[in-house]
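One chain is shown next in structure tokens, namely the form predicted on its own.
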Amino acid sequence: MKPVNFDYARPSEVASAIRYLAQDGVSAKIIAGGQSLGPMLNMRLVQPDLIVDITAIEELRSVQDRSDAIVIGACVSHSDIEDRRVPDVTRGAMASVASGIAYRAVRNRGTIGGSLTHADPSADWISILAALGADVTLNGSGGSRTIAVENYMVGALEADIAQSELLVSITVPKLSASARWGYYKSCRKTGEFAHAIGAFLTDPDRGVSRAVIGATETRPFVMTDAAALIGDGRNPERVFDQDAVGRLCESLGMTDPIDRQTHVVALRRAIERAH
């Protein structure tokens, strides 16, 4: 099957892209890497009037290294992060996670902003960036706004983005020398989406302790003050409170006991593999 007919625009500036998106009566979709949108177009799951190609916008491929964070343009590819063309401020966390996304061909084309906006619960970036405490910035006809990554995804395949808005960047805090992180995903075979994800970050110098249960049926379960549940990631046998994490998952709607246990174990293994 092939897509329905659509118009195509390739602006070179963010403001121009927003003007295309804000047109009244026009159903527009943004394309960058196209790893998710391409198949959806071919299967006619989406039938837009207009495709706005944002790959010519230089700002969206830029990286800004600030004193306390790094700002990554939405069109930076997974392989850019994997190959460390983006400066590593996460003690290897983002590069490691990027290297496990699908296959190299996908990583060469797929973008970090596209992955977040597609909002697949089983995707990697939403979970690890929530653990790292990252924010996203959106520009639109009504101005600019910044929100936490875990709040950007509001449900399965649903992000907090208006028709006239464009995700322009992701801001990732720099980890201190004392930080420890872990990430684990359960997959039946290499390259497929995860069935369960566990991620955590402890950064004592910054007073941060976060844990994430990802690859749920909806947005990730994010624990923003997780010290009592996971400790500092150094001794999971004595510190990790498996029962408490399980009860938390159940209270958030994960009622199937096998599914719940799979996700609890994913977080435990993330801690066991702490870096």
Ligand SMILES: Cc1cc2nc3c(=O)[nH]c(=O)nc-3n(C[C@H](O)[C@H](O)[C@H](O)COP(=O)(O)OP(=O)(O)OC[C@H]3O[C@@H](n4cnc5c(N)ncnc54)[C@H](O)[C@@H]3O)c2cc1C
Given for the second form:
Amino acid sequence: MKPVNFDYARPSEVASAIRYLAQDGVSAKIIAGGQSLGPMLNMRLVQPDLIVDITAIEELRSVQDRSDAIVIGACVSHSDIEDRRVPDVTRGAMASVASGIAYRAVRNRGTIGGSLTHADPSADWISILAALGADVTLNGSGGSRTIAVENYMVGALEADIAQSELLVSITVPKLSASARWGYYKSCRKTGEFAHAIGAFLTDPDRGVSRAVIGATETRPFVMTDAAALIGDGRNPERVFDQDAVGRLCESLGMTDPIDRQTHVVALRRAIERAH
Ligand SMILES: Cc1cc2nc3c(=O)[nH]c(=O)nc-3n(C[C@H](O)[C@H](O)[C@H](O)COP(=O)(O)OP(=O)(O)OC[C@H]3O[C@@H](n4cnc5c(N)ncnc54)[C@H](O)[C@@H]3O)c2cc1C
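Having seen the form predicted on its own, could you now give me the structure of the form predicted in complex with the named molecule?
Time for the whole complex; same chain goes first.
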């Protein structure tokens, strides 16, 4: 199938993009890398009147290095992060996860903001950025707001974004030298979407201990104080209580034992691979 006819705009500023999105009576859709939206248009799962292409907005491709965090524009691509054109403040976590997303052709075009907004539970950025404690910033006709990554995704394929809003940036805290992270994606072939994701971060100098069970049927489950589960990060594999995590998964609605076990093992492997 082919998309329905639509108008097309390619603004060069965020304010101009917001004006397009906020027009009364026009169903507008943003396109960034087009890797998820393209197929949805072709299958007519979305039928917008207007496509707003945000790839000419320089601000959305920029990166700001702050003292405690890095602010990554929404249109930075997976391969920009994989190739470390974005300074690494996560002790290699983001570059490593980026390299496992799909295939190079997808990574060249797909963007971090597009991935988060598409809100596929099996996608990689939502889980690792939730583990890293990142925030997203949205601009819209009503102003700007910043929320935690895990709250941005409200359910499968559903993000907390209004029609007139645009995701502009992702703020990722800098890890301290003592931080350790782990990520494990269970999938049959490299480059596929995950069946289960485990992610964790322990950063004792900042008092941070987070764990994520991702690729569930909905948004990832984020433990913001995972010290009991992973200890102080020095020997987390010794502390990890597989049965407790299994019970946790069950309480999250994972009734299928194989699915549950896949998620438990994903988190255990993330912890075993701690850097
Ligand atoms: C074959 C294939 C394999 C893949 N495998 C994986 C994988 O293993 N792991 C993984 O994580 N992902 C995977 N993906 C998805 C890929 O990472 C996409 O890049 C991503 O899902 C969407 O990013 P995009 O920039 O292409 O967004 P688009 O397709 O352009 O847009 C996606 C959605 O986000 C909205 N949007 C985009 N940018 C913004 C913004 N700044 N503000 C507000 N709304 C916005 C669009 O309106 C649309 O609704 C795969 C994709 C393909 C085609």
